[in-house]
Every structure is written in structure tokens, then in C-alpha cells.
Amino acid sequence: MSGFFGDNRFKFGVFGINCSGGMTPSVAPDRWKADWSEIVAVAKLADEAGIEFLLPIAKWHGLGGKANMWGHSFETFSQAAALGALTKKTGVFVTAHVSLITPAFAAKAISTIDHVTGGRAGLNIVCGWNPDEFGPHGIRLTGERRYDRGLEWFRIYEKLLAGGPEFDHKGEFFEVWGASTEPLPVQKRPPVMSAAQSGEGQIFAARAADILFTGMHSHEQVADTFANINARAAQFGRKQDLYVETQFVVRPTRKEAEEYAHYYATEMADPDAIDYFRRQKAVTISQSTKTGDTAADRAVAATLAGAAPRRYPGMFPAMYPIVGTPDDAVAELQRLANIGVAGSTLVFLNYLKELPYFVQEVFPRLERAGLRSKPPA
């Protein structure tokens, strides 16, 4: 996966398939079960389009509401291992939390996998946000410090897989001895990913991920978003990709792209989820959330009050919706392109109904743009 992920201009990573309802709080009957058959399915097409990778989510409790979202999910250091082995181009991404997952065995898998897929394996490196999910595992989770104990958890990850002898480390948060790991990755540096939001997450994704994967609301938000990961990964001596997390609905035309997007997504949307996430986000909030330090921060504060009205409500709130024709879908993301984006996500209510009709029709004029290239055979 050296490259991040190949040489085109505008890539794609298919988000949240293994747990149900993707990344859709919708009780829309098709909503996403994230059934294994499915999943690789899903993972397979991905491969033989030429998609770059397949992004997980890292969930241990569900949203309730209705449809339960997240409450069924597959964990994502074995699922990369299966997909790994099951496909033959595509990046397999490993999702870790800091608080659950030591950097000795982060280091340890991601190695493993990235045998097993012969250079296809990344981290997305995760600083949490819901206390519910830590509390199967014993800890509690706060907001405070909790970038500044994943930076430490990095150092660490970044030492191992650098190689070299057995090291001990005494920080703030973390204490190993004779740490060491052997093999070291196939890759010389598996890419790392931060889907870090807030403006302090944005910093600690500066200094460790090479790929920003975040949230957005507008294209203005995009365009702001892109100007600081850049003066802030610059300020560390470093370069930085931005991806922004996008749900399509595209149809053949624009009039039943509207009206599936409004039926599943505002008719059939899932309060109850998306209150209990706005709660529970409200509890690990950042500092610079508070006080509206970046336009992200505005727009995270913003959807945390209900005071930011949101067209799709039962999309989830992060995501930057592209509702349309295959046309439409290509001009948004040339937009997208244009700012300096290096890719999107893949979201759809269900992924194994709507992905090949995205592949047949956008792919191709995506190539016709020059955003893409048509994969080898």
C-alpha cells in the first residue's frame, strides 16, 4: 500500500461494512445487517474495481433506538486478516483504540496482516469518543487528554515497527519493558489513518496519521478543513491527506435519488440512535469543540446542540451526503478534488445493492474526468 494507495487522483474506501447499519442510523428495512456472506462480497467487488481500501469501525456497543446500530459487529483486526486473504489488491485497514489495544500487539497484527495481504495492511489509530463501549473492558474513558495518551500510544507503535533492538519506555500513560517486534511489516511504513474531528484531534492527526479521514457539512468546512491539516502537518515537518467521509445515493436520475435519500434517511431516520450519539459525544467533547476554535469544531458544537439543521437526518451526522445521478456524483467530487482532497468513503444504506451500480456508472465517467484510471484486469 505504499503510495497511500496507488496513483489515483480522487480514491475510494468503503466505510463501516462490518457492523450493521454502516454508517446509516435508518430502520429502513434494507438497511446494511452486515451478514459475513455479504461482507465479502462486498470486499471482493472492492478488489476487482480497483477501490484502495476497506475501512472498519471499531464498535463494542450498539446506538439503541430501533434498529440497534453498531449492536451487531464483526472486530476489525480479524476481519482485515480474513479480508486480507480473501482479496488481492485492495488496502485492508485495522481500526484500534488506544484505551483497549497495547501498541505491542497492534504492532504484532499489523505486521501479521500485512504478510498475509503482502503490503495491504494500515492502522486507523482511535482515541474514542463513547464511554459505553469501554465499559466491557473495564475502563473509563474521558475526554480529557485522551490525544495526548494516543500520541504516547504511537511513539511506542512507530518505535516497534521502526525495528532495532528491545527498548523500554516510561512515559506518562504507558510503561513496557523489552519491547520489540519481529517480523516487521512487509511495508516499510503501513499507512495510518485519524478520524479525528475536533481542532485538538486534528493536531494529534497532524503529528502521527498520514491520512486525515474526517467529517464535514459543507463544502466550505472541506475547504477550511484542508488549509489547517496542511499548516498544521507542516509545522511538524510533515504532509498529510485529507478524506472526507461521504454517503451517496445515486440513481439514474435525480428526482429517485431525492426520494430514496429522503425516504430512508428522513422518513425512516432513527431518533433514538442519533440522540443517544449526540449524548454520548457531548460527554468526551474536546476543548477547542467548546470554544469554536476551527470550523469543524463549530460544525461538531453545532450538530451536538441540534441547532444545525440537517436535510438527512437519519445519515449519520458526520457525513457529506451526494445525492444524485452518476453526473451529479462525478461534478461534487471534482469539486472535492479541485480543494485538494485525496479521497472519499464509500457509504450506502446497503453496500452490496448500491455499490455495483455506483461501480458500472460513476467509475467510468470518474475515469473520463481524469480523476481515476480503469483498473488492471
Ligand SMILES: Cc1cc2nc3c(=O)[nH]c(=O)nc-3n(C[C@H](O)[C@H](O)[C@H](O)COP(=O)(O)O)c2cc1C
Contents of the next structure:
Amino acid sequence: MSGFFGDNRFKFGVFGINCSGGMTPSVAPDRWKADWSEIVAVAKLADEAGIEFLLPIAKWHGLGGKANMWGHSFETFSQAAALGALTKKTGVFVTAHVSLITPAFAAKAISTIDHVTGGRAGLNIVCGWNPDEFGPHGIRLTGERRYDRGLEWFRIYEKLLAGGPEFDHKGEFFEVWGASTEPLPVQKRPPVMSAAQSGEGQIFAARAADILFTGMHSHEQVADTFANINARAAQFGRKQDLYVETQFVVRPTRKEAEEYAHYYATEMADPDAIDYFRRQKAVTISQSTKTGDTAADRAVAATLAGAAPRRYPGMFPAMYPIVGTPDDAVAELQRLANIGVAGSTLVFLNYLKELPYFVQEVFPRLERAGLRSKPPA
Ligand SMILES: Cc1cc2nc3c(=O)[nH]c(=O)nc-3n(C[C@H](O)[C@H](O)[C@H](O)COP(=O)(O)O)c2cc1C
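Complement to the form predicted on its own: the form predicted together with the ligand:
Following is the full complex, with the preceding chain placed first.
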């Protein structure tokens, strides 16, 4: 374990509240609108409940379809500073696309947010997958060598945050000169997350990140990813936590939960959004996905080919649905913890309506199961 975010055996990050639709491609009227006042309300609820962090999505283009999910989104660095000032304990992540944000900008912005929050900033590094998001910036994104560029970016960022005199760097993808930053962050090293899935992405994460936050297609795939990252991180003399994507529909009875999930993620699914996602993702897939190197690569390839069976077409292919009673949710999270997973995303159709019940019913059960402890008053 990397030791970030305290001692809970199973940790949570609220994922996607800065974007319309959150993480759910559904046209259900209750879908997340990402109104600022509601974002703040969810951030405060999360903070009081002892949820470890808020993880935004860096988005520059919607997914089309009927709802144009993600078409309305708040920028993640400025949002983290604002939410950090409005909360007391929860971690606030930013998400940086390495082709859009320079390492020097990221280092200074992370340090700013870390000072605003007294040491609660974290960096999620993403290498991009949708070329349409880069057009507004005048950049043509290709899939080739995304993670090599990411690693070079990270080495400059890391060197800046180590402090010390100005330095120059001339590499394959970046040339900078006279680089240094001040002030350094409050934390010695704000946590670094990589949101990769492919085998190439897993190697990048093992070299650079404290956390691999990845998609979950099945228990088998997650067990394979866990084994890979441990072996790879050890190879580079590092340690890493594994977090996965989970989406919750929790109700007092299994029937109610299943009916609600069926309603919003099957009947009200926005299939054009997922088709667009598939088409765009296919343009930039890693070489390892083409050759099927890891279980995650094979799962992504099957998803893109439309070959993977989808129980809930109104949820993302790599988002693992946990649908049932509070006890069902705890049993599922226990299973993930047993595989070695350190935590997962809290994703709901409507965060403000569903998070309070989750905190009220699932958290005490997780405490009894030894997976979490009560947050200090
Ligand atoms: C938890 C999580 C957060 C992510 N956040 C973003 C994001 O904010 N912006 C983005 O463009 N991609 C994001 N992604 C997509 C990843 O960067 C990556 O493209 C995806 O996981 C597929 O992995 P691969 O590129 O190695 O195939 C996220 C993925 C995960 C699992």
C-alpha cells in the first residue's frame, strides 16, 4: 500500500461530479447536471462522511447522443482549488492531460492547491483517448507512444517538485529550460494517480504513479491487473495501490435496486454516446490492446468490437455495476478487498440523491466488516 489517504482498508473517491452526466450515459431525467451548487453539496457530504477524495474528469468535448454527456464540464485544476477551500479533510484531485498541461504548470498548480488545502492535493495523469478533445487546443492526438510522452512529462514534473536549482531538459517530446518551481507543495509528494487500463498504461503507472485507477470488467481481469502491477512496480523498486471503477445502485431491497438500474441504464440508456465513445477510443488504443497483452487489454478490445455482453448499456463498459441491497454492496466490496483492491469509485446516476443513503446504510456495514472506520467527529 502506498499509504495515501489514511488507514481505511477500502477507500473511496467520488468520481465525475464536475461533468454533466457524471459517469452515466443515460437520458433519465434525474441524470447528473453538474450544477455548481449541487457539486458543492456533494463535496461537503463526502467530506463529512470521511470519503477519501474527489476525482474529477478532464473533458473538452461531449459524447453526443441525446444527452451530450460531458458537454458541460468544469475545469479540474480550478475546481479542485475551489472545492478544496470549501472542504476540510477530503483529498482533491486534478486531472492533467499530458499533451495540454505543461509539467511546470502542473507543478505550480498542484502546489497552489496543496497550500490552499493544507496538503490535500493529488494529480491524476491521463494521456488522452479522444482526438476530438484536442482539436479545440490545436493538437492532433494519436495513440502512438502516448505513454512514452507521459513518462517524459512525469520525469520533468517530478524533478520540479524535488526542488533545487533551475534545470534544462531536452528529450524526445519536451524541451524546457530554466525550469524550477516555488513554493513546493505542503505534502512531500502529492499522490500521483494514473488512470490507465492497457498493458502499456500499466507499465507507465508502475514507473510513475502511486495509484493505478483502472477500469473493471470482471473479477478475473482485476486479479490479473493486481498481479501485474505488483510485479511491475517491484521491478522498478516502487509500491502501488490499485483502485477500480464501480457504480452503485443501492436500495433497501434487491428488487428495487434492480428495477432502478434497469430503468436508467437499460431503458433510458444513451447508446449513441457509447457508440461515439467506442469509435473514438478505437482511434487511439495502445499497441498492447491490439496484441491483447493483458486481461484488461483483451477486455477493452472485446468492448470496442462490441463482443462483450453488456447488462447495462447505460453504464460505461469498464464501470463495474454493484446493484442490490446495502449488504450486497458490502459483500461485493469485501470481495474486491480480498483480491487486493485498495478502493473504488463512488458513481451514481444522481450523486446528491443517492450518496446520503449509501453513507447511511453501507458505511456502518463496512465499519462492522472491518473495511472502514468511523470518521473522527
Ligand atoms: C478512474 C479513471 C479516470 C479517468 N479520467 C480521465 C479523464 O479525466 N480524462 C480523460 O481523457 N480520460 C480519463 N480516463 C481514461 C484513461 O486516461 C484511459 O484512456 C483509459 O483508462 C483507457 O486506458 P488506456 O488509454 O491505457 O487504454 C480515466 C480512466 C479512469 C479509469
